[in-house]
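Quick heads-up: it's one chain on its own, the form predicted on its own, in structure tokens.
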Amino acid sequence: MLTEVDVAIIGAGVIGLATANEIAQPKKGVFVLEKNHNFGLETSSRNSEVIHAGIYYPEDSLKTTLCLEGKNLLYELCERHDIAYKKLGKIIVAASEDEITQLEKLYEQGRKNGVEDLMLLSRTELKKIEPNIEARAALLSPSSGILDSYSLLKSFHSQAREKGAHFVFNTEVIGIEKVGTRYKLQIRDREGISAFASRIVINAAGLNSDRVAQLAGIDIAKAGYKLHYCKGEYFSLSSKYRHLISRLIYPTPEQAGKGIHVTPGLNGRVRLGPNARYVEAIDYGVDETQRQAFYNSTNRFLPFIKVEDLEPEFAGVRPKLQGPNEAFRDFVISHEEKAGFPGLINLIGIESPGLTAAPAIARYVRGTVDEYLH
């Protein structure tokens, strides 16, 4: 007879913890299994740390709405839990006057997403606030921030913890069966293999997510789940750059993703990008190479930066719905029943603005849980 849990959580990055979070009760038999030997060792501690404010996708979104609902709840957090943050605003910058019209565009769209504290800034704005930003004109959104994602990711598992969540490290899903009402799970650890059954079985699997769907019996390539992954860099300027900037620094959106842009750290350290760069396989190496790229691109409206201050920082991978110049692709989170899998909830393509939104996805999943347990 195998044993039996109420909700199988597969992946511990930021969307796995938060939904441990806020679906775990003392009497609720929740276990979260990851692959890794801790917790967001992957896609939730690779990225710029940004709080973003909901600017850039179309206003029906899952996108939209679960980042503008999550930025709330993130400050709350921060606030609550004692987690680093800075809600320093973000400034799009127009260095071109053909991007003065993209602005305008980026501005009308987040006024219509629900954004209301928006500023489109002319070059003496500007530069009465940043005034070492080259530009022509630029997008002031007030309400964006940084945070420590690491705080935020430990205060997760910590609470999730405290309500009877259990976290199986070292562990991988190798088989996803449905018997009966129950999902029989095949895991490998240290000791080998091994199974259980659970009730709900919740794929939060980030890079791995569209392979975790494949094992549940679903068909990627119909259902459109397959993964495209997207590497992004990061270079860090060298100390002497510290308090040139204090804000978040964005030029105008690329397609696969937000263009290199500038964060200061809660250190003061100042970090350039990611770049976004479709490849086959997830590596975490900085490719030196792209150095110059990275100038190039920043250069533009830091005209102070020399190309021998750039440091290689780290890497990331995005799990990308669209490919290469594909149309707009939102998050998927579904609940696999029409599929023939009930119990089955699929978290997809969970990429930016996924660390903002991760509270407001964990609510979203609890509702969808909720719904089928009763």
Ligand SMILES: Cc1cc2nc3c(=O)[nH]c(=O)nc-3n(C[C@H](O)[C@H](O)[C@H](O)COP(=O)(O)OP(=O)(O)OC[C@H]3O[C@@H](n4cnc5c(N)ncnc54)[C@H](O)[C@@H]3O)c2cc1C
The other form holds:
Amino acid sequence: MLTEVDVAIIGAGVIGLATANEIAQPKKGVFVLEKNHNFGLETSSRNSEVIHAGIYYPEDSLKTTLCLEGKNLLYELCERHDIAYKKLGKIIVAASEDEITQLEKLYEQGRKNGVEDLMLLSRTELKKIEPNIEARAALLSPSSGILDSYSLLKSFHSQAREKGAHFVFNTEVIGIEKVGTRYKLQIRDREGISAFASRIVINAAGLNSDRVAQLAGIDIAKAGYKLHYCKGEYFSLSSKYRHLISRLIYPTPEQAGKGIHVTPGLNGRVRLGPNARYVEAIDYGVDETQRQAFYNSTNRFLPFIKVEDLEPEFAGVRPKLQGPNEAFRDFVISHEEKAGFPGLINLIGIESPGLTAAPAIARYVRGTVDEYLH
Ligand SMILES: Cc1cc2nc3c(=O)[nH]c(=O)nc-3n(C[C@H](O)[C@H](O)[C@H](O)COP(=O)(O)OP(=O)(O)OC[C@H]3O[C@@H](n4cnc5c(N)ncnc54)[C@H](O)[C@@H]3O)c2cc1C
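Now that we've seen the form predicted on its own, could you pull up the form predicted in complex with the named molecule?
Full complex below, order starting with the chain above.
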């Protein structure tokens, strides 16, 4: 007889942690399985730490609705659990006539999405609030901010544990088999390979989530779940730039990302990035030859920076459903009952704004779990 648990969550990134915190209860056996030795060592600690407002995506998408809900929940969580954050606001800048048209479209999209505090700024209005930024016009989003993502992850982890969730590190899920109304999960840990059974399986495996869905028997090509890796590198600016900007500064967005933006960190250090490059394999090195491209891209609106002041910092990899030059793809949050897998919930393509949306995604998953169990 296999040991049996109620819920197995695969992955202890922000999504697995937030979900564990949302559904853990003393009488429910919730187990989080993580292949690394600790939580949050992959995409959840390799990002811009921006609390997004919810401007960019179609109004009826999960990316928009969960970002808006998540943003409000995150600010509340930060207040309640003493997580460092700053609602410093964000400015999207336009350098040309075409980009002004793009800004106006973003303004309209944001308003449609329910982001009601957006403001279009003329060059003079921009200069009043950010005198060091060069642009022909700008869009101000006052509700965007930054947070200390490690403290958020730690807070989800300790709250989930207090509610009774169990975390099992150094444990990789290598097989999932539906047996009757349960799933048999095969795991590899330091002691070797073993198995247990779970009634519900939540796949929050980030960059690996398509393969985990495939392990369970989902035809990922047919379902449209195949992930593409899209690398984002960061450079930082030396400390002399610390006080030259006070908000997040973004260019108008690109096809695969939001464009190389400028983020003043909670410690005042200014970070540039990420770029967006589709890659075949995951590696977190920063290609120093990108320095000039970063400079060219940000120098348009930060004319005071010098190329030699850019230092390579770190990189992250986006788990994207959208391949190069393909159309918008939404988050996949799917209870696979119709595909013949009741109790299997897949979270795939949780790229930006996944950090912002995490507490709302967790509520959404809890709703699905409750519906299934009752
Ligand atoms: C460059 C970049 C910038 C970003 N900037 C922002 C931003 O500013 N704001 C924002 O809101 N979002 C941002 N995001 C998006 C955000 O970081 C992600 O949406 C979020 O971190 C995804 O969390 P996750 O838990 O799904 O994935 P992860 O953090 O990758 O966690 C998945 C976990 O699953 C584990 N795992 C995988 N397979 C298995 C297995 N078989 N068995 C056991 N464990 C397994 C992994 O080890 C990992 O720990 C950014 C992303 C990138 C790449």
